[in-house]
Structures are given as structure tokens and as C-alpha cells.
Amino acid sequence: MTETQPQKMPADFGFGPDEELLRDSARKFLDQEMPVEKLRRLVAEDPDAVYTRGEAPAWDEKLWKQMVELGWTGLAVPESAGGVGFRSVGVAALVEEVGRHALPSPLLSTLASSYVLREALTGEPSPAAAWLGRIADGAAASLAITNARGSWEPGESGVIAEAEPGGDGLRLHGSAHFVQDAGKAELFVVHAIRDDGSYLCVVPADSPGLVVRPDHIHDLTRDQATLVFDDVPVTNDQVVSREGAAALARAWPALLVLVAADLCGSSEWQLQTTVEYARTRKQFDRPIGFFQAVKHPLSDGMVMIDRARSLLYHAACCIDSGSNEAETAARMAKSAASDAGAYLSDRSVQLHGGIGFTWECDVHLFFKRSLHNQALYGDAVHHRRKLADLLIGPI
């Protein structure tokens, strides 16, 4: 028997130039225009407007076309559809500082669309290609693949959305739930689920029959919903897979990289914005940051970040060498990034003291879309879970 031997990766992840000039022109880019004091303003302005109300979060549409400019939509677009087929070490890189800056957009679940879009594309002329050039041109995207309990994976019980024949293609019944910020989609890929297998479908949101029903969550940088499919009617031209389950397979790495990315973006922001108020907060004649108490929580904190950072990249990077293990890797990642955000958030809360549960402090921004991200796709102990089965198996 041969044994298979180790994919060689390439140094530093493959993180060269063009990533760090993404990434540095992006958080020059974010500092400038969404300041903290500015997230503030669009989402935490009033309390009562979401939690009492029930508005819908609010977000700059202005600031987005301006990531369309930048070329931000088609980064995991190929070339060959009009994109910019950038590397996945680069795209988590941006995530970071989107994650660093909680910015509300649909960004996050257009890059996700676009991956899994980008699994649909055979090598004949295929309909993925046309919706992938739409998603670069700037149209923002969003995933309807998850059932009532969150999953889409295989094995797992529920039913997502169900295809049945009608017309020129195929009529959707049924529902998809948590997708991610469904109020400012113009695009729902969907996954549903039909007796001879499984499909993707591109659905417009004005598609007739297409209901959004918003969700209550807490984070104030999104928007969730529950779609619900009456009778929606989807041309040949709108099924862009009919392996659906086999396309999303492939790309699970890369929509938990995107995942955790932002958790360690945000993490990074909460240790930063603790460790500053360390400095300067001061008690018994000193600032808080000279006492072990609070020195070895924002170290133990600095380091979980980096472990974290250092799986994220490496799955990242198994992605863009096309290894075996990426999706191994990539629930490390995830895992990682998940313990370090609960812990993050834990702590900035803790050591900002008797302001750091009021509204006024930004701390709760972060700690929210924290604790959003550790449930999205499943939290870190789920993951664990999936990673002894696929490296020891199922007991």
C-alpha cells in the first residue's frame, strides 16, 4: 500500500502583497468611514427602535456602493464569471477588519453566496456563472440553505425547502431559516430538497410567492430571517446545481472561514478597546492594567486570539491549495474562534467595570455579533463534536 504523502503548503499561509495591500487599504478604509462613534449612531442610536420596535437595524447603503467599487463583491467571484477570483487567505484578511469594525452590511453573506455559487460552476456553460457576474456587479446575496435547527449538513433531520415540477423548471414550497441579513438581499440561494436529490436555486427577493418574516436577534450590526416558499416559481435558467448538497459540501471550509474571521476580527477589537481602558482607568492610584487580575485575562486573551488567527489562515490556506483537510481545518478554525470570542467578549465586559453592561459602552456591539457568530454554522463545542468523528469516527 502507498501512502499518501503531505500536501506541501506554501509559506506564511500564501499570504503575500496583494493580501496585505487588501487588507491594509480595507482598514484605512473602514477606520475612515465607519468609526466606531459612527456604528454607534446607525445601530445603537435608540434601544427601543429594535428591541421594542422591532426596526430593522439600520446601515449605510452609500458605504456599500462603495465597496462594490472597490471590487469587494466579486473578490470570490472567478474571473471567468466577471469576478476578481481572489485567494481565500486574502478574503478572510478583509473579513478581520470587517469583523474588527462590526460593520453592518450584507457583505459577509454575498462573499458566502458567492462560494457556494462558485461550487455550482461545471465545466459546461453553466447558470452559476450569469448570478456570479451579477453578485461582482454589486448585487448582494444571502444564503436560504438551513432548516429549523440550523443545519444543512447530511444526516442531519429537517427539512429545508421542497422542489416539485411546474412550468419550466420548479416550484418551491416550504420554508429556510437564519438567513443572514435577508433585508438587504436582492439575490437567496437556496438549497431545497427534492425526491430524486437536491438542488440550488437562485431566488430573486421579489420572486412571487417569496415571504421574508424578520427575525428577533440581538446583534444590531444584521438582520436574520425566515423565508418562506409559497408556491415560488424557478426557471431552468435559476437552478444552478442539481447536486446541491455535494456543491455546499465543498463550500463548508470556506463558509466557516468567513465565520471565523469576523469572530476574530471583533475579538481583536474587544481586546484592543480593554486593554486601552486598562491604561487608563485607574483605582487605588494606579491603572487597573498593573494588577495580575486584569494583566493575565488580556494576556490569556491576546493569546486564544492568535491560535485562533493561526487555524483561521491555515484553513484558509488549505482552501486555496485544494487540500484534503480543509474542512478538517477549517472546524478547527471555526472551534477556535468561537472559544476565543466567548472569552473576549466575557472579559471586556468584565474589566470595563460597572460601565461595561450599559448600553452607552460599545463593548455590547461587539459582544453581540460575538455571540452571534459563535452560534452561526454551529458553536465551537458542535464543531469539536463533527472533528472527533472525522478523525477518530463516530462512537
Second form
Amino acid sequence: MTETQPQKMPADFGFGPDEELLRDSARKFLDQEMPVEKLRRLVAEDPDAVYTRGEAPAWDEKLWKQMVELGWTGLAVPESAGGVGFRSVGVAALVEEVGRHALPSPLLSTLASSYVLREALTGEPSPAAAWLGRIADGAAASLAITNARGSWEPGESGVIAEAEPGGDGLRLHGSAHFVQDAGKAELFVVHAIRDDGSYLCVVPADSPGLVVRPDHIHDLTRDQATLVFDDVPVTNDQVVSREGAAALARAWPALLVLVAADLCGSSEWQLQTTVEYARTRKQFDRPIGFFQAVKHPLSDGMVMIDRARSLLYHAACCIDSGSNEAETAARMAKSAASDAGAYLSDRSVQLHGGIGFTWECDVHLFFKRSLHNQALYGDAVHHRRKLADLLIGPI
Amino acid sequence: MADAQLTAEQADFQEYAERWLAENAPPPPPERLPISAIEVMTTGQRDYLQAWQYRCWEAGLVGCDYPREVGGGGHEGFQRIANQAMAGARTPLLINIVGLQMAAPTILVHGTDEQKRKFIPGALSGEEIWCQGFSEPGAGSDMANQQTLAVRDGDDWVVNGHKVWTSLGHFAKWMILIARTSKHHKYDGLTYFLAPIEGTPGVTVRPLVKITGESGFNEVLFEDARVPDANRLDEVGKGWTVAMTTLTYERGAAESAGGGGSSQAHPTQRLIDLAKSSWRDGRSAADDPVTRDAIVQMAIVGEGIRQNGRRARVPALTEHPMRIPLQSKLLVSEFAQDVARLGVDIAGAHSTLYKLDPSAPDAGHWPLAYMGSYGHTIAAGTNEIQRNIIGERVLGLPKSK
Ligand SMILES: Cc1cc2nc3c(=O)[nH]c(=O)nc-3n(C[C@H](O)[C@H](O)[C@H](O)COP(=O)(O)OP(=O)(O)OC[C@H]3O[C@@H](n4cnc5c(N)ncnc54)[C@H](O)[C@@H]3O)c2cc1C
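Starting from the form predicted on its own, produce the coordinates for the form predicted together with its partner chain.
Next comes the full complex, this chain leading.
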């Protein structure tokens, strides 16, 4: 994918029968395997479990095995490395379904890791290929690329690489933060800085010297951790790129598409659930959806979701076509999806009234997942600032 | 862009349209042209724009998808291509907007063959300008509350009543008119007519002055005016149904075989240019983070509208067929308003200047465009009504009436 020739962009975003089939079968599968009642029982049986006692948020490992068997972990792995090499528009559609079900799983972090490793497949036989093959075979992975400041700049990292004294390979020190679904990952794609450049290394979760320290987070549908590297040895086979920042920057649009898609899916769930409530809940002898203070925000919410979705598929299509507009399109999509997520989250709680304020009501599960995603990889304002540089020029 | 997946015939037509427009650029206008067709004020503007529409129609860029018998090109899927080409070439607007986007498509659906042959060609060529007589002082959002009466008298109907906000009425030969033919039923008591206006006894067109100080729309008084029964569209008492067809086309919810079109990406570039030549707190407005963020918000909405239009034609990516089309009037009008408002803000102290002041930036465009934008958020069903429609028809929320 690195050196794709720019192509003409297809009018239908390149969303064909294969993409539709994957999306529809994923929807059916998740409707069956993770209906919201099951999600609630799985992650929100007891409010004290995660929040007070600090237990790891629950997930369904058996379901993950099924997803692996369905081939979902290989979707973003190129065929040359043993994957399916599915188009980004198809992956976006799948992830929308995942968001619509607020599914706890390492799927997003694994797809994100594949996108980054894919950018490391340059030139000669690259060690990235073998790692991508393991992902396609079902190894869950996650990106360890963010420093303690929560910076989303591809050039920054809290991990320092040093040359292995008197030999090949590297030693890693420091820490990586806000690592998604780290508790579920077998492999971490780590961005490490050295004075001669920046490196991408694949580090197995059980490496000596690596400590995975879980963060205490709000979202009940994922986990997050800080990784502490205390002299972690990395062999040359694990060093997949010596131009890590550039690879990350190239993969960035695809990462933004993933989170934007999850946001679009969860926002649509919030919209439909709130609409259903507005059609059935009666006050003043009418369904509350009759009142325009309820009806109009729901119409506005739909408009925001549709804007974000249209921008999402445009961005995915730009990535698939190798267009140089991919960055602009992806930042627009993430910005619009974050805004839609924030608006739908807000209205979904408010328009449910008192019940919406309770633990018992499902809306909080999606509210928290959305809130997490709004910040992940940069919020709406962050991307607009980047877009201003692209569209208006730097200050 | 997005011009893959055209048939060979359509691709040829696209090439032809682009070439024709490049080779046949219109002469410079004799005076400043309005931003939209409903703002055409002077006969100078009218003559110029009418001549342009005629040339486009002759060249086959207007009415392409209408049958040949009614002055169309007899093609399929050509109009959208022509519209894109015209928007891309930044050609002048097509003046006969009511004729093209409301009257002609409605007549095609509900008219007799004779009516189609009589009325559609002039609407497409722009030789016969149309206006819309739906609104009355007491019938705005509640459009069925029509008080204009039509009483049958031999082969004619005798019409008495008062229409308001009639865009282009001062130039119109014809009006699509709804009138009450029965006082017993609110909805089923309405009938739809193709009423003669220009030079018709008993019809008075009086200009109304708009918020901008310009004229543009009118009130139309009917005092014992006669409309032949041959000009009745569809059955007596079916006026509401016919009017709904018109509104569907008017709100852009259906792809009308009209013409002209505006580009959404372009306004953002104008804002950027304005910011680069404006000052804020002693530095370029283009370097002000708040202004930059506001411009980018507009860029995102503009691109979103463009991509909505693309996605609306991909059934696998639209959950409900009307979900995107029904948003378009709301989106486009509010986008135009927000862009214009932002232009006013960026222009700062210079936004106070009227278009005739030589220091007014962009010839006074921004404040006039901002004020003018309310025409579009109010007309064609106010945006509050649009939010009702979206909530009710797409989301299935309870009806307001
Ligand atoms: C520039 C311009 C050009 C026009 N051209 C034409 C034309 O050529 N032909 C023609 O027939 N008409 C034309 N109109 C008229 C236009 O269709 C009406 O103005 C419009 O339908 C609103 O009606 P009204 O002005 O009576 O406002 P009202 O209906 O009185 O509305 C006043 C306010 O109340 C709100 N409101 C009313 N009902 C509801 C409700 N149920 N829920 C929520 N809010 C509500 C409205 O949104 C609005 O904000 C034009 C209008 C403009 C501004």
C-alpha cells in the first residue's frame, strides 16, 4: 500500500458486493452474539467491579476466537503477508457494526497495528511480514506509540531505544501510554526514539522487562494500559522499521477511519435507541417525540451522523485509491464523527430523562465508549487545527 | 471528480458538455448578477439570464432527461452530468428556477399530453418564466389553509385571493397556483392550476421589498381573474397531492431534471481568501486560531454535503432511501447561512459597508449574502418544518399535526 499509484476515485466509494456481504454478515453475527442485554450482563453487572475494585473490564474471549475464525484479524493484512488485504471501505463498514454493538474486543487495536505494520513492508523482505502473518492467524495486537502527555504527533514517543551493547538489536526503556486493549494483546507495536531516528518494534506482551500496568478507565467496553519498558531486549527480527515516524504518519488516516467508524456506529445506536424511547415514552398524553424540543435534536443528530458517515467512506475510499487527499479526508471524518458522537451522547442521556441518568439504562455504555473514542487519536478540535494547516496554510 | 461508472454515452455527453461550456462562455453581464434566481430584480438581469438559459437549452444542457416531444433531450442520467459541468464552469444561474424545478416536473407527472406539450418546452427554454402561488398571508407553513377561492363558471374558473412572497412574479407568464375549490375539506378541497399571469385581467403583481432593501418577490392579487379549465392540473380536489409532488422537487428531495447547480467546496476557498486579506487584532485573520477553526468547520460541512450527495447514490450505504435526500434543503441553506455569517465576522469592521461603498470587501457580498440567506432557510418549507419532516418521515417520530 505504500507506493500505490493515485487512481480515479470510484463513485460508489469502491463499496461492492464483498464489502456489503462482510458488513451484513457481521451485523447478523453481532446481533446474535452481542445483543445489548448480553453486553450489559457482561460488562455492567456490578458497578463496583471495574470502578471501585479496579478489576479488568470483562470481554468475551470465546467470541473473539470466533471473530478470528471469521478472518477479521487478517482483514487489514496484505495478501502477500498472509491476510485478506480487504479494502478500507469494507473494514470501515465492519467497524461501524462493532461500534453499533459497543463490542469489547481487541479488534480495533489489532486492525490499527496491521495498518502500521503494513506501512513497514517497504523494500526487501521485511520482518514486518512475519508479524503481520501472526496477526492474520489470530494474534491480538496493539499500538504503543503515545507518550505520557497523550501526544498524537507521530514523531513523539516516551520509549527510548539504545543499541544492544556489543551486538545486534535494541534495548527499550521508558513508557508508552494510553495503549488500547493492552490487556488483551499478545503483541505490541512500539514506537521508540533513538538519536539517529525512530524505530518501530514488535514486542510480545510476555517480553522480559515489560510491565503492562492497567489504567483505571471509564469505558467498560475496553481496557487501556501504560507499558513500562525496563531494559526490554529487542532482536533485529523485531525491528520492523527504522523510519517509524514516517510509517506512523502514513498509517494515520487509516487509524482515524477506524475510530471514526466506531463512533459512527455507536452514534447510530444512540440515535435509534433514543428515537425508540421517544416514540413510546408518553408524557402530557403524547409520545415525547411529538414535542419539537425532542424531535428536532434527533433530526439534527441524524444529520450529524450522516455527515460523518459520508466523510468516513470518502476517507476510506481515498486510502484505498492511494489519493493524496487521504489525510485531509480522514481528519475531516474523525472530526465530524467526534462531534456527532458528542452530540448523540449528550442527547441520548438527556432525552431519556431520569432513567438515562442511571446505571441500569444501557445508554451509559455507549456514552462512555463514545467519550473515549472522541479523545482517541485526537479530538475534533485537534484535527481541525491540523486541517487548518493543510487547507489555509501554517501560521 | 467521481465520474467513474458513466455509460459510454454519458461519458461522451460529459465531454461534450464540458467542451461546449468552455467554448461558449457567456458574455460579461451588463450589471451585477444576483446570487440566486429568486433574487432577480431588473429587466437587464432577466434578459441576460433568459438568453443564457435559452442557449444552454439549445445546446442540450437543460431538460436533457425530458422526452423529446416536450422539448427535452430524451436521455437518461444526463442532467446531473450537465449540472456538474455547469457548476464546474461557474456559469450564470438558470433563471427559470420555478419552471425547471417545480412546474415542469409536476406537469410531467400529473399533466395531460396536451398540457405537457403546451407548458414544458417554454419552461425548459426559459422563454416562459414561471412563479409559484402557494403562500398566502394566512397560509405559510400551514399550506393547506388556502383562502384563495376558485369557482367554476362555464369553461373557466373565477379566482379571487391574495398570494404572497411570489418570487419572479414580476416576470412570470405562468403561475403554479393552488386554490380552494371546496370549503368543506381542508386538504381535499384544493385544486392545482397553471394560471396565466402576465397581461391577465384581474391579476395584479405588486413588488415587495426584502430585508436587503432590494425587490425580488411580490404579492399577487386575483380579483375575478379567469383561468380556463384546460389549465387545471389533475383532478378537482387533488390539489394537495399535486402540490406535494411540487414540494418534493422543490426541496431537492427528488432529482429534478432541471439545470444549474452550485458547488459546495468553492465557498470555503472564498472564506480563506477573505481571511488572508482581512485583519484581526493586528494580524492576518488567516493566522487567528479561532477564525481558522471556524473556516475549517465550514470546509468539513461543505465536503460532507458533497459526500452525502455521492453516498445517496450508493444504496448499500444508505439505510433509508429518503434519509439523505430529505436533509438536503436544510443542510444546503444552513451551510450557506453559516458561511455568509462567518464571512461577515471575518470582514470585521468592513462588514458594515454596503455594496456601493468602494471599501466594501468582495463588493459587499458577505453581509448581503448573510441577510439573503434567510430567504432559503424560510422558503420552501422553513427549516423548522424540515426538521419535523426528517424526524417524522425518516425516524418515524409522531406527526405534529
Ligand atoms: C425569499 C422567499 C421566497 C419565497 N418564494 C415563494 C414563492 O415563490 N412562492 C410561494 O408560494 N411562497 C414563497 N415563499 C414563502 C415561503 O414558502 C413561506 O414564507 C414559508 O413557507 C413560511 O411561511 P410563513 O412565512 O407564513 O411563516 P409561518 O408559517 O408563519 O412561520 C413563522 C415561524 O414559525 C415557525 N413555525 C410555523 N409552524 C411551525 C411548526 N409546525 N413547527 C415549528 N415551527 C413552526 C416557522 O418555522 C417560522 O420560524 C417565499 C419565502 C421567502 C422567504
